[in-house]
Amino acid sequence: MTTQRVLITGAAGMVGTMMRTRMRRDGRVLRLLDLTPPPPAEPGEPVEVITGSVTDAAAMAEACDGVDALIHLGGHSREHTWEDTLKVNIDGTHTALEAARMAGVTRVILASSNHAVGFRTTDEAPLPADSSPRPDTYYGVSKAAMEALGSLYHSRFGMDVIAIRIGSCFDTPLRLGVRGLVTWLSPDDCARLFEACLAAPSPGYRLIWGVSDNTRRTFSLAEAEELGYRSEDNAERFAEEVTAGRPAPDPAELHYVGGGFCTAPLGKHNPV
């Protein structure tokens, strides 16, 4: 049996940690890279652990060696200073893509964000996955740059690159308030989406939304479904818990796709 080796950067982060168990498959090895060392492999677990940063070209070259696909989750997941955002999220994505190209990796999945289009409005629903960028923060700018780099590496070098505009991937949407009933991507659906992206034949360059099939979602799932994604979760089952005892949300926060990011100070840690 041929072994598939999938590299996950940012593997010690929240999403990477949740994917470690959900993406185990016979005939697959997960190679996990993070600056914070992920837990070592358990006996018999098909996992390879590498400590390193996505900003380190040598570490990324080592991590990409012999890899079939890259899932790039590494980088800051919230707002930081412009200098840190540029170094880690933009330069780090370029370093990861260049290492993948040099190693002959032909399939790359990039974790973009709804904040790349944060100043789009919910009036535009269902918002197409390829809506042009309207970032709400430096973080959002970095995700728009990530998407542009992915497009470049597909067009120049023929790599299959799928950029996923992730809504909010947590165990439950409870911490997110009412907005979470719109943006939630369940961990199980996240794994289903990554599997669809890995399996889709010759996708070229794609932009897709990464959300569950939530009753209140304002995002199109048509583009992800074209790749074979089928959501099995819906944030609405948490609606009563989310709304119980809470004041009605500020309509302005629900008007923009980016929610509170659209009014939070630039360069400082923002709410989810």
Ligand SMILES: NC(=O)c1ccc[n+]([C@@H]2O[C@H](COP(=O)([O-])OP(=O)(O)OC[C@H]3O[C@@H](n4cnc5c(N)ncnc54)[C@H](O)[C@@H]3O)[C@@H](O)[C@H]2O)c1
Contents of the next structure:
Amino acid sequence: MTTQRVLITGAAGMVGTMMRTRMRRDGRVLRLLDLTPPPPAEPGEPVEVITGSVTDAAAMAEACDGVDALIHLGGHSREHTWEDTLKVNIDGTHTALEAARMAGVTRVILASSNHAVGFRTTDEAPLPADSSPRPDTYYGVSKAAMEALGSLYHSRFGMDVIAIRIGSCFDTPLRLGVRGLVTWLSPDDCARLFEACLAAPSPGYRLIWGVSDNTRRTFSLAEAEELGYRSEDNAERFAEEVTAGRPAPDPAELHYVGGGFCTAPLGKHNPV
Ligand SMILES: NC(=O)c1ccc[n+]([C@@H]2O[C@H](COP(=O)([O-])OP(=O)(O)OC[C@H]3O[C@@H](n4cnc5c(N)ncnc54)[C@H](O)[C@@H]3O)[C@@H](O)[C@H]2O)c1
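For comparison with the form predicted alone, provide the form predicted together with this ligand.
Then the entire complex follows, led off by the chain already shown.
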């Protein structure tokens, strides 16, 4: 059996950590890159660990060597200054795509975000996966740029690039409040989605939503399902726990896709 090697950037982060065991397969090696060193491989774990930055062309060239597919999660996952966002999320995505192209990696999965369309409203439900950008933050702008770069690398170089507008990928939606019942992508569904993106024959460039099949979902899953994704989770099973003892949410927070990001100060990092 030939070995499939999948490079995951940002692998020490929340999503990367949740995928490390879930994406383990016979015949597959996960190559994990992060600025923060991911935990070393357990004995017998088919994992290669690299410490490096997605903004470092030489490190990314080395990381992409011999790789079949790239899952690009690395970067800022919340709002930062414009300068930081530009460097890490936009230049970093360009560096990752360019390294992948030079190494002959033909499949790339990009972690975009609902915040690329944060100022779209839930009145538009079910929101198509390819709705044009309406970013809510510099972070959202960087995700729109990520999608545009992915489209460019497909059109120019024929690479298969799938950008996923992730809703909220957390272990449970409990700390996300009522909005999480709309936006949750369960870790198991996230792994199912990544697997569908890796396996789909010749997808070209695609933009898809990354959410579970939540009862309150306002996003279209048709585009992800076209690639073979089948959600098996629904945040609604947490509804009672999420709402118990909490005041009703501010309707404005639920009106916009981006929730609280739409009113948070622009360019200011908020670690919560
Ligand atoms: N988790 C979610 O709900 C969600 C929603 C929408 C989009 N996303 C996107 O998915 C990706 C992963 O999200 P997450 O929740 O795991 O975020 P996270 O912040 O937990 O992880 C991001 C990782 O990227 C690493 N990183 C930062 N700068 C880097 C650099 N220059 N080079 C290499 N690595 C770097 C960090 O060290 C961190 O481990 C991010 O791109 C995020 O924007 C996540």
